[in-house]
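Quick heads-up: it's one chain on its own, the form predicted alone, in structure tokens.
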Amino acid sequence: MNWYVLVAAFLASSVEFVEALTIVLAVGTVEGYRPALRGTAIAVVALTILTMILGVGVLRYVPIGVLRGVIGVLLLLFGVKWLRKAILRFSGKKSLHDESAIFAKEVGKLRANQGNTFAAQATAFNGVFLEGLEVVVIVLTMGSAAQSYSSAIIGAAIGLALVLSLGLALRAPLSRVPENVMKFVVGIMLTSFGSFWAGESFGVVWPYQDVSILLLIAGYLAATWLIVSNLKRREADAA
């Protein structure tokens, strides 16, 4: 069991599942849960087929050395994107992610076309498919590079079970989930994993092997803290 991969997959998938849940709940609130669940079911089937095709293709035809290089770069790009948003949010340059506001916005859009069950079903499908696609990419990339599919799948499954349980119990957006902090942590982890695997593929010999991932995490945390502090200081000076 690779605990680094499990935790990263859990956090990343939980964030995506929370966002998908918000859209499904908005559809259910306006048009009822039948079209919401139909759209969700179709998206899950499509994602399952896509995962099977990509998973078999990756494992069978791509050498592990090449795979780690490509995956490292992809994860690095994913991580930097998430980190950039987190830095802007925590420095006050961008508003914090708010599931309640997103829920209200989606409900407003759906009520403008209320009675159109096909559009509602399509909204649920798009939300679940797009958010789920990011989960698929993260699970496949991390599982492949670490040669630990089970860890990535278990992490994502725990995230799904937790978000689904809370969603069924509350039937409301999970606005109290510290999603902004989770996205920041995921950005740090993806960037660190991406740097580690991309470096390995280019011949970098990391000291202490996998322990170097912790050193990369610490380094990126320190760098991010400095950037956020600097941006806040500039904002205060300008004010």
The other form holds:
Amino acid sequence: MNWYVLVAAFLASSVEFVEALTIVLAVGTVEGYRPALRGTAIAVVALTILTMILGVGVLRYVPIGVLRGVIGVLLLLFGVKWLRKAILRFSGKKSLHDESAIFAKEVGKLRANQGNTFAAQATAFNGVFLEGLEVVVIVLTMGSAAQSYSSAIIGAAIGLALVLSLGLALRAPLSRVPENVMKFVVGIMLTSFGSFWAGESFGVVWPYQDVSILLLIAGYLAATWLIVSNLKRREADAA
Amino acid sequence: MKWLKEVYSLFVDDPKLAVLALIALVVALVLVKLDQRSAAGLAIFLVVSGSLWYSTRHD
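Follow the form predicted alone with the form predicted in complex with the partner chain, if you could.
Once more the chain from above appears, this time first in line as the rest of the complex follows.
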């Protein structure tokens, strides 16, 4: 079991599942749960087919050395994208992610178009498919780069079970989930993994092998803290 | 082509940051070719951190 991969997959997929749940709940609230669940089911089938094509096809035909390089680059791009957003949110340059506000906005949009069950179903499909696509990318890239699909799949499955059970119990958006902090942690982890695996595939020698991932996590954490502090100071000076 | 845009936006938010992250890897590759394999890792970390600083500062 690769614990780094399991934790990163769990945190990243939980965040995405929370966002997908908000959209499905909004559709369910306005148009009822039949179109919401139908859209969700179609999205899950589409994602499953995509995962099978990408997962099985890519793994069978692309050599592992090339695959690790490509995956490292994609993970690094994915990681810096998440980390950039987290830095902007924590420094106050971008508003914090608020599931209740997103739920209210979605409900408002759906109410304006109420009675159109096809559009509602399409909204649920889009929400689940796009958020799910990020989970697929995380599971496939981390699972194949660390050669530990089981860890990535278990991490994502725990995230899904947790979010689904909380969603069913509360029937409300999970606005108390510390999504902003989770996104920040995931951004740090993905950037660290991406740096490590992309570097390794190019022939970089990392000191102490896998322990370097912890060093990268600590390093990016320190760098991010410095950037956030610097941005906050600049904002304060400008005000 | 909409799906291509979706895939692109899955990985790229700020194109400048994405290019800088790729430059970090090119720098590492050059250092590996110069047989500076340990320094290459440090270069990735420093260039990526600097890129994040640049990208968020100019947002």
